[in-house]
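Let's start with one chain on its own, the form predicted alone, as structure tokens.
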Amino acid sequence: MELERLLRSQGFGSRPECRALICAGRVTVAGELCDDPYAEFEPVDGLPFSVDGLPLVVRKLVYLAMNKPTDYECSHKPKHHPSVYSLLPRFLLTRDVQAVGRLDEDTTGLLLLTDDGQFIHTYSSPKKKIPKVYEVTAKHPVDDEQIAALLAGVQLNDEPAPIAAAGCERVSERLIRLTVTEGKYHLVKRMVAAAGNRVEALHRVSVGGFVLPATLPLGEWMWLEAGDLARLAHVG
């Protein structure tokens, strides 16, 4: 594949834009400067390249984890707060990376993003019952009766049957770790309210078997590599 086409596939603009980057000496491949936009390279996953000194590898599809901060909306057309997409570099936006589901503007924690449509379907589908774990800070102390109600199932408005948490444990007086497998609107907040309390803060810590690394700062993102994806898929 010609280098300008390869660069375009990785989100660096139109072919003329990529050609200009290459001709200006701003691109390396496998550690070597290449200023020929028509140089041929095998577009294999993992081929190292850089643009303006930013080290990257060729990726047919991209998978990301973001530690979403509060007061950001999971929308390309936010209404009241900045978009989470403003936290990503332009080349990922050009690749049309999308959030896998949404977190409310006041919810923090693990947000998955990708340009893989099948991945989005798998991890958004309620039929898949992918467990998602949240740390829930409640307004009032959480008692045993509330935990029992969440585990047994609480009745929500507009739902035909009670919805039960897949797991619920008390971390401290007002902090619980709640596991859900549904993807309904404001689910955790509504469940906690139905159990007789109120959510003051909500932080998603894991999806499937992948746990948000404690070292990833709020507002930052990371690549998900093969091992991360394997952990994500492991839900046992």
Contents of the next structure:
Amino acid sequence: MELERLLRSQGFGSRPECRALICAGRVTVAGELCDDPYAEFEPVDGLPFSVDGLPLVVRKLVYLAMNKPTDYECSHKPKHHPSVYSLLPRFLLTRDVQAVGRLDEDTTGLLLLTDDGQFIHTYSSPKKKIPKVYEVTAKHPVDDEQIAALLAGVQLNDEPAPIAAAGCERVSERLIRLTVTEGKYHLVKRMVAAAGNRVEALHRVSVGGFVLPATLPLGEWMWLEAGDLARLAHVG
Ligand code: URA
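Now show the form predicted in complex with uracil (URA), given that the preceding structure was the form predicted alone.
Following is the full complex, with the preceding chain placed first.
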């Protein structure tokens, strides 16, 4: 594949824009400067390249994990706060990376993003019952009855049947770790309210078997590599 097409496939703009980057000597491939936009490369996943010194590898599809901060909205058209997409570099936005489901503006923690439509479908599907673990800081001390109610199932407005947590442990007086397998609107807040308490802070720790690394600062993102994707898919 010609280098300008390869660069285009990785989100660096139109073919003329990519050609200009290459001709200006801003692109390397496999460690070598390449200023010929028509140079041929096999577009294999993992081929190293750089643009303006930013080291990257060719990826057919991209998978990211973000540590979402509060006061960011998971929308391209946010109403009250900036969008989580403003935390991504332009080449990922050009690739049309999308959040896998949404977190509320005041929720922090693990947000998956990808340009793989099938992945979004799989991880958003309620049928897959993918566990998502949240650390819930409650307004009031969480008592045994509330934990029992969350585990047994609570009746939410507009839902045909009670919804049960797949797991619920008390970490401290007002902090619980709650596992849910659905992705309904405000689900955790509504469940905790239905159990007789109130969510003060919500942080998503994991999806499937992938745990948000403690080293990833709020507002930052990381690539998900094959091992991370395998952990993500490991349910139960
Ligand atoms: N449940 C909620 O109530 N809010 C979130 O952001 C995620 C799950």
